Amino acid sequence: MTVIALAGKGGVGKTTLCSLMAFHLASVEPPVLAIDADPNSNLGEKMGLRATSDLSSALACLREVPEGVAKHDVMAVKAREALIEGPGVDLIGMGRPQGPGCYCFANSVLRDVLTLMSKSYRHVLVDNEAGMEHISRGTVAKVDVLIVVSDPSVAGLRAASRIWGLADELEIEVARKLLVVNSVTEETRPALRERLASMGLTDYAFVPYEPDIRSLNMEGKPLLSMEDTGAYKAIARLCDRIILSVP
């Protein structure tokens, strides 16, 4: 099993990248589990999968579990109910924490349930917020590759560099970190390479600008039938590169 986590500030195309990676991996090495760990949940929208529940909602139900009933077992059932199944790729959302309670216990339950669920999949993709809360808390226990996502702007790259450093500060156990820059044009590639070299970032990949993807995002439509676009092909090569690098 390969666990790939993505992080990046809002608006840089992180969730778009995650959804297209999920589609490609599902086409070559299914099954895939996509975990929406960003409180601003919209991964399902981009994947064409409509979530009706999430793990936080399921966790809230544990307050009503009678004494003596194993809460981990109840949570496992509720988590299965929150799982949305698609062709080769399934989706589950973490949601937002609901109400007071011991987060340590909640975190333990979520980690156990996700670990159990993940064993059924060849690849697991985790779409995180910039702060990587669920990784830092150990909810996602194992990460093979952390992808830090940026756009080509100076501000975006600086934010990506801070997130890159945050992973070190949080002492997150990651086998490999990789920077992915979205919406890159041929004209901007040389300057980007120079800028990344000056920042000491050497392990990176570019995804070309794709107007069709931008249009679908603007309209809130799922990113389906993108296989012939340059962006999708670049993401497919990125996935193959990652798979080959993970034992």
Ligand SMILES: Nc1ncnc2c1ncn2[C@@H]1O[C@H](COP(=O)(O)OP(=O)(O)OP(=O)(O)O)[C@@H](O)[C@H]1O
Contents of the next structure:
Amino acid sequence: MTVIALAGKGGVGKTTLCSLMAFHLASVEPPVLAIDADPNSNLGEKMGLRATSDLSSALACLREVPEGVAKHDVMAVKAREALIEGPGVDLIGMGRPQGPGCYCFANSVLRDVLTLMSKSYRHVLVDNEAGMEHISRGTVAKVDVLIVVSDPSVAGLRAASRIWGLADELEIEVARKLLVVNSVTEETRPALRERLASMGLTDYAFVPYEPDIRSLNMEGKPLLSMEDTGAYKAIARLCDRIILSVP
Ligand SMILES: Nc1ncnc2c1ncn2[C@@H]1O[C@H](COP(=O)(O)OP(=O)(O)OP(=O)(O)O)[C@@H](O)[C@H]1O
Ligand SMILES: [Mg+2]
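Swap state to the form predicted in complex with the named molecule from the form predicted on its own:
Zooming out: every chain and molecule, the one shown earlier first.
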């Protein structure tokens, strides 16, 4: 099982990339689990899967479990209820931690549930909110490939390079990091390559700007039937690179 996590500043295309990666991986190496680790989640919308519950709500239900009933079993049932099944790819939302106080217990339960669930899948994708909250909280126990997503701007690349550095300070082990520059136009490619080389970044991929992605987003429609677009093809190549590099 390969855990691929997407990180990056706000609005760079993490959820878009996560959805299209989930679709491609589901077509070549199913089954895939997509974890929506953004409390303002919209991964389900982009994947055309409707979530009705999430893991944090499941966890909140444990407070009402009567004495003598195993909380672990209740959590397993509730977590299964929160899982949305799609063709080759399932979706689960982390939700927003609830109630005041420390989330250490919540985090450790979430980590255990996710670790257990993930075992049934070939690939697990984690769509993070801007920043790396769930990864740094330890809810995601391990990451095989961290994809740092950036827009093509100088400021965007600087932010991505900061996140790149931050990943080394995490408590969990990240086996490999990969930079993906998203929404790249043909004419900006040569300058981008030079800029990345001057920043010492060599392990990267470009995903082209795709007007259909933006218009589907405007209409709140899922990213279906994108296989013929340049963006999907670039994402498919990226997935194949990852599959080949991870034992
Ligand atoms: N390759 C692309 N071509 C054109 N538009 C794109 C592309 N990738 C993403 N977008 C658009 O950019 C916007 C942000 O995308 P997305 O929601 O995937 O970013 P995000 O990083 O997940 O944002 P957030 O940090 O808010 O979760 C959306 O309008 C999306 O349609
Ligand atoms: Mg997002």
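All values reported here derive from a predicted model rather than from experimental measurement. Residue numbers count along the first chain shown, from 1. Just so we're on the same page, rigid core means the largest C-alpha set that superposes within 1.5 Å between forms.
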Exercise for the section: Tell me, please, whether between these two forms the C-alpha of V69 is shifted by 2 Å or more, with the rigid core used for superposition. Expected result: yes
